[in-house]
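Just one chain follows, in the form predicted alone, and it is written as structure tokens.
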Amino acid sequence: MFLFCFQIMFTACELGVFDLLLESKELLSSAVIAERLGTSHIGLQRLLEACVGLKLLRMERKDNEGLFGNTDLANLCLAKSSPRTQYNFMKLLSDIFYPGSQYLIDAVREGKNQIQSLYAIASNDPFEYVYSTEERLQRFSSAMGDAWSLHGQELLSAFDLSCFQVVCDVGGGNGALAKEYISLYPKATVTIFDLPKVVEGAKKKSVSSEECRISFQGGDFFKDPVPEADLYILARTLHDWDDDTCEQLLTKIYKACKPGGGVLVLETVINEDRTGPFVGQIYSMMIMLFCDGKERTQSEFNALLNAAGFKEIQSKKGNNYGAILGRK
């Protein structure tokens, strides 16, 4: 049922329902929407009614006819033209993650990812497939960046980070989180450190002149030296890897970190009794399909950071993600 509800939402998004209603600035009938979108009136009527049930659309009756409009959620997150759209993330789920759910039973039985079965590749590295074409790379980077348009400022303001003026976003992708950082801390500079092909793709969509405090450096954060910085950000990165690999990466960052500097981890944080949150439990199942990592509890993050050498660990929970700051 959950997957089908998502498909209803994504279908409306893909067809352009939310964009049309956002641009129209008035309630429209199903007949008008169907005509403008070039769809079947019967099919669209059912889709619109389902979106009303999901609280994605609102409906008012006038002259015995239903008129439809976006809810605030649809205007903010679901219209592709919205400044905080989650369209890219939904498309990634629809095209890559959800089709792979057929292999979930194998992942549970075997306790390991199903990358080779999913993509018919010899490698056990999920990113080999994701980064194999420019289109997939751009889609993945855009999808990962979507989250920070919604949650970035909330998490980056969880602590006063103004003392960290030289920042390295490790695995920072297209720079979406870096943009949020410099908007909050105008004196800071951020280096995005990611694989060369990721950096190349990000540069093609280069940051605007007022964001010149963002720079890019290509490299493999497991194999190459990381740039020296006051603060390192690991945003939705550690959950891809097992504990040993995470500890190796954090230890490497600790050695590169300036005295008094720190690491900021942004991840979904599982309750200590592992009863939730639900979104974290869902992500953890998805990760089991594609990676060797997992979503972790606060105590598990503390153990990883302590093992690497970080002290004075602070944590705060946001709406969907947690912010964890460790100091050197």
The other form holds:
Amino acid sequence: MFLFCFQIMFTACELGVFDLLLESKELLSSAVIAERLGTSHIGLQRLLEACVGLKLLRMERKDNEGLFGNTDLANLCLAKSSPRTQYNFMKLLSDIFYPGSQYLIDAVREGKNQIQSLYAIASNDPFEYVYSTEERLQRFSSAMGDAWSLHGQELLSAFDLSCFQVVCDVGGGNGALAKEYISLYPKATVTIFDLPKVVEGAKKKSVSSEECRISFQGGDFFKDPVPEADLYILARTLHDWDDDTCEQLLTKIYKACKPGGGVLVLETVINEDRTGPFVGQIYSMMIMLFCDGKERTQSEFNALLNAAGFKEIQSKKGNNYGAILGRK
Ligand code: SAM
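Go ahead and give the structure of the form predicted in complex with S-adenosylmethionine, now that the form predicted alone is out.
Below is the whole assembly, all chains and molecules, this chain first.
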């Protein structure tokens, strides 16, 4: 049921239902929506009614006809044109994660990722397939970025980070989080350190003059030196790797970090008693299909950060993600 609910939401999103209703100043009938989107009326009417059931749309009856409009949630997250759209992330789920879920049973049986079966590749590098074409790379980078338009400001303001002016976002993808960072901390500059392919792709998309405080450096964080900084951000990067690999990366960052500097980890944090949150449990299952990482508890993060040398660890929980700050 859950999977099908997602597909209903994604279908409406992909067809442009929520964009049409966001632009429209009035409620629209199913016949008008179907005509403007070029779909069958019978199919669209059923889709709209299911979206009402899912509380993504609202319906009012007039002259024995249903008229449809967006809910606030749809205006905010489901219209592709909304600045806080989650469309790219949903597309990644629909194209990659849900088809891949047929291998979940093997992942559970074997206790290891399934990328070799999923993509018929010899390598065990989770990013080899993800970045194997420009289209896949852009799809993944945009999908990752969606979360930060929604949760970025909340997490980056969990602590006063204004004392850190030279920031490096390690595995920072297309820079969506860096954009939120410079808008909150006007004196800061952010270097995004990510694989050369990702950096090339991000530079092509990166545009405006206000973003001159964001720069990109291509490299492999296991092989190459990381740029010098006061603050290192690791957002949803540790969850891709097993504990030993995380410790190796954190130790490297600790050595590069200026004294008095810090590391900010942004991840979904699992409750100490492992009863939730649900979203973290789901992400952990998704991760299991594609790599050797996992979502972690606060104690697990503390142990990793301490082992690398970081001290004075503070943490704050937000919606979906937590912010953890360690100091050198
Ligand atoms: N931090 C971004 C975010 O939260 O949206 C992206 C998170 S994504 C799950 C993990 C990131 O780590 C990707 O951008 C990926 O390209 C990067 N990455 C993976 N392996 C890497 C490596 N060896 N060196 C540098 N970056 C790497």
